[in-house]
Amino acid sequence: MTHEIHLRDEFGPRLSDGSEAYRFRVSKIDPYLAICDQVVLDFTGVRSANSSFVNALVSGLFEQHGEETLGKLVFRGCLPTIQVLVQAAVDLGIIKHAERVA
């Protein structure tokens, strides 16, 4: 099962509040993680978004899961501004979660 999230529905073209995204992130992603083989953020039509937002949505989830979340967890429709700042979440949930488990 798929599920997918369209974050401009959700918070308009600009995604800026990382308090806003992180209690998203609790109650509208990480339950579907544990049930869906295959969970969409699809930023199309986000225009632009900055690194609080983006850490709180994505970071945590990496920290929390490990890589195996770059499995189940796909990033569709982002501009390459946006790109970086994903790929930059990632990352530091990955560092974060090993350094957890270390």
Given for the second form:
Amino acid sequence: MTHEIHLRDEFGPRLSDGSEAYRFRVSKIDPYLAICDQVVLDFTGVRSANSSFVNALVSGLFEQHGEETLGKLVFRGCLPTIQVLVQAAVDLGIIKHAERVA
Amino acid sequence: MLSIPKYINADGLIPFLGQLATHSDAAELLVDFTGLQRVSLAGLAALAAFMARRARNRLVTNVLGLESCRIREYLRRMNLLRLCGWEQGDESFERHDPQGRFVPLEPITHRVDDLGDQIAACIAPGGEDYENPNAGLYDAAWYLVTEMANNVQQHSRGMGFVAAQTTPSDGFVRIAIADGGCGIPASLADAGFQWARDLPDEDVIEQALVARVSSKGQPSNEGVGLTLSARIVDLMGGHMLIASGAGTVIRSNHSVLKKEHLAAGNRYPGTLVAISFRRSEAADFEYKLHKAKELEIPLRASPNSATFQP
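Counterpart to the form predicted alone, namely the form predicted in complex with the partner chain:
Whole complex next, starting from this chain.
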């Protein structure tokens, strides 16, 4: 089963509030990662994002579940600047997961 | 009495912050504007935050010499008089069209993403459209404003102000954000970082610019926002001043660092961040963001990419 989350519908075209992103991750993404084969975070229509938001949304997923999350999570429709932030958040989360496990 | 100096810009800014520090907790204060002839954006933001902090703490502030101040109209246009409560009612002056030139002082009270859009759209008209030539500048301004404003809202516990200005040709973009909160060193000390109590404030600020050092738990941004912001400004060949508590850190010329300590045990009551960079340097913001990420976030052993779909 694939679960799709359309961030533009949830937050509008600009994503900047890390607290909002954290609450959303805990309540609307984490539970689906456990029960779905794939979770799609769809950034289509999102014009701007900052690292506060993207790290709070994405980094914790990888910190908690590790690199295996790469196989479950798909990022769709990212503008190039947003893609840089997403990849940075993924890297950061995986590094932290490795530190926790070590 | 606090006599506002003739010039609050360039080398005059840090001594002015020291002056504010001296008077920050005076139960009654008379502020004399008679001599003021020039003030930078950073000076304006610092002054607004200083006055807001005094009002919040119910300290009495009276003003003198505004009528004869040579830049009274500028102070009005930049919203200082209204925000400080020195001018009320309908505006009796004509505002210049700010589009593409400046954003007057704005309190950081509404949504940060909207505030970022308001400032970025003014500095980089048309840049909201990703295909527009101003899109890089829009993105740079939006990113820097929202990250700094987030810090004000989340960590400073004080009302903050932001202002920006630029010139349409290849001039500089200047952004200043100030708040009257507890400041970076106290914020980190309160979060349990012993080193923030042990080090001088300027060293604490420097540490706060290192990714992951200043993380305060969830929501986890690992201090990356401030770190990436500082690195992006470096990569744009820009200039960044951060003043908080007794410390001041100035980054310019690609990370050359200058640190200062306010004299006589003074502590600036809050945080001031002033950024400047050349407009053209923001055109390739995407590349600079990527480069900043490479420099600040360590590579992991198995660099498998995330899955991106168009």
